[in-house]
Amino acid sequence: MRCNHTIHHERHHYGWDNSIDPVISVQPGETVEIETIDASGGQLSEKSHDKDLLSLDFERVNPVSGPIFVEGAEKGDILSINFLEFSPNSQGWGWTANIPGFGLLADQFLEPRLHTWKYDSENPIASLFGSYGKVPLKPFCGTVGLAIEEKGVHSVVPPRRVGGNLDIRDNCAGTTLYLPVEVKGALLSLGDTHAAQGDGEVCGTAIESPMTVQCTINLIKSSHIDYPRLETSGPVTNHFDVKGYKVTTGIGEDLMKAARDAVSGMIDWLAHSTGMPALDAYMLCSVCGDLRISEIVDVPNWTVSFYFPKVVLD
């Protein structure tokens, strides 16, 4: 597909800051090709080991390529980003990690663990998780956002009303994402591309993989939204649904505890039924399992469910 502009991966930055000079300026309706680097900012590679996670510089984590100045964009407008294509780099690799101190069950899994993935970059369909299973791939953009109005440098790690580290796996090809504009030109940046991720990203990482993203940028003038919205172009789980799911639950007054209980239950189930170590099951849950709020109205207890696709274990 013909693109009006290209941003190479060298043109990236760390943190949201509305004083960063834009890399390019685009007109609404134009298509941009954006190269990203992996979420480690190039600190990890196919040759990295578990111990390398202990020396990660977190100031260099989650780099985003950009920013892009959108002509005519002003505070109070909406920027729309239609994702057209995700192309892995020629290496066809990614990584998933348990980073000590990070993740939903960080208090249960204390040791570093790094798993590297390989897949066909020309046909990214699935990737093996050792001898335990094969994960269907669904490339998407984990971090995509606009500059915030408040001056200074702000971390990329937490999501914000203008987007950022959303980690919504359905921000994939065919989806249109809508973001509220807070500054002139919007200043769009994106990165943190994933080859696959489950809803919740429970261990804190997905299949972190560098990619080239093609998207068309449009502008909706004088139309207000409080938080990001998106529209998908079709089914969102058909790559997982074919064999059904294993489902565990957590129930109680605290949604976070219920979420932890649901994930812990699935880790126990997978470890017992497959023989894989619990830490491997935790990482596998992060890249392909879905954490859902099943019920939030039956006071005083809420139900959280964790869905693990059985097709992965075939």
Contents of the next structure:
Protein chains: 2
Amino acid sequence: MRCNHTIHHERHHYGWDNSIDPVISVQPGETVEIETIDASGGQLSEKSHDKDLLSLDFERVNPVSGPIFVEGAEKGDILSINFLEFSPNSQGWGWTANIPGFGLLADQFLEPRLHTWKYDSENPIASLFGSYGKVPLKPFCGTVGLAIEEKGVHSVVPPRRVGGNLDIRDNCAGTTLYLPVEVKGALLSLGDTHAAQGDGEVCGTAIESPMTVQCTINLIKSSHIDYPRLETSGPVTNHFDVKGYKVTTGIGEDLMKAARDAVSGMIDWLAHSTGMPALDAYMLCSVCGDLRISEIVDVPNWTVSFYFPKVVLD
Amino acid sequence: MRCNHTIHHERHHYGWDNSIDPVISVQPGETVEIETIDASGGQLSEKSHDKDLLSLDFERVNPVSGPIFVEGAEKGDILSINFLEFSPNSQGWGWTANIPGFGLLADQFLEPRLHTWKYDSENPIASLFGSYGKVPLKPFCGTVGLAIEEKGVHSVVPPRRVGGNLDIRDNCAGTTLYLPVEVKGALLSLGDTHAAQGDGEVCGTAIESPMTVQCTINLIKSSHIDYPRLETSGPVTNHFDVKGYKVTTGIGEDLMKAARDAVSGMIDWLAHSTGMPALDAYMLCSVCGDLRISEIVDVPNWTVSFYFPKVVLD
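Now show the form predicted in complex with a further copy of the same chain, given that the preceding structure was the form predicted on its own.
Next comes the full complex, and the chain you just saw is listed first.
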């Protein structure tokens, strides 16, 4: 694949701000190679330990590389990003953490925990989680978005109508993502690359891993969407599917509580059936288990299910 | 498969009530064949029209066949149900409806609409939705549950900790479902069989279709779970996967609103790209599209995604 531009990982920023100067300008149809750094912004390394999570500077988390100015893009257009390839860092390094105060069950898991992953960067198919499981990998962009119209600096943590920290694990090679443009030039940035994540990213982190991303950028003029859309090129869970799933549920009037109950149920199940500590089960759920809304119509109780792929435990 | 017992479809009840006399008593390990009637309780037929939805008697919806008394089952046990086979009715008849006042977008879709499906009952692989799409089928039990401890009649519409109207589309052949027992004999009933449904069942109905269900019932003594659990025997979406997905999102602080926005976005996308009426798109989403929680940790905004399988439109 011939890339027209390369953005080095030094060219990153924290927070979304439409006054940040673009690092490059591209024509629609061009292909760009973008280096990312990990979601800690380089604060964690292969040598880091649990306690290093307690001194993380949150002003430096979730950097994104960019912004890229797209010629001709204006408010009311759609920017499309076709992801071509994700090349992991040569060390095959990644990390998953339980960061106190962050995550779906932050009230239950108070202690810091850092798990360091090491995968084959030449052939990144799966990676071991201690003695407990082997997680199939599918690299993607956790954060990909455009500058919003409102002035000032906006936190990079929450996703918004223009994208951002979407954490949709199908923003992977082969997918085309559509984002609504709000400012001249669109101002695309991306980062927060993950080697694997389940739907929900329940502990708050995935397999956080710096990568090089190749994508082709296109413009659809005068076509509005309210929120991001995407199209995948094929199956989305076939890396997890082969042995089926363990499924837990949460049932009730509140989707958030039901989601919490479903994930708590899976942590119990995994801990009891494999002997792994509950905190490890929680982190493993984050990188490979899926939160699905099974029904949202049988008033007043909704069913939220958490699917854990059995192939991981094989 | 040798069945030890057959429950005819006349042996059904409305609502959960632990004082209803069992229709049979089985030993753990026995296999049962259960006939179900459709979720309208026989009020709709192949000859029904949109307007018949307006005169539905809601006291007669969602009947379940049973209850089955399981010898030795007591409060604090787990009942396991291994689904062996779902045999559709010989007419290959099913229906999907937008019933006014019911469904995720009931405020947007006010008119009654009934779609009648006709599939090959001998080889039920897919069924046409008018000229708009062809939906892969995967029959399962929408409602399967046990009597609850509290006396009296409890509506069959909402699911509860003992199961019921779970509408988990993976309660299909090959799956084992685990339910917590609250009363002597467990008192298992099931019905509301669906020929296909997506995660969410967003319009409130699936492909509602009477079937015969074969399952083996087992008992796990003195083992507590808070909510239903299940194990699938293999992939759960491979009937939908082959051509990939269109995906829309909803992003915000409220999961319910995000789910509504994601589904609304898909209805818009389908209507614009195929020309199908929005109400048809909504009903089609219900039978084959999936609501997933992509992230539930990037405070304060969650990402809910709706996945529509492109194979349906091919």
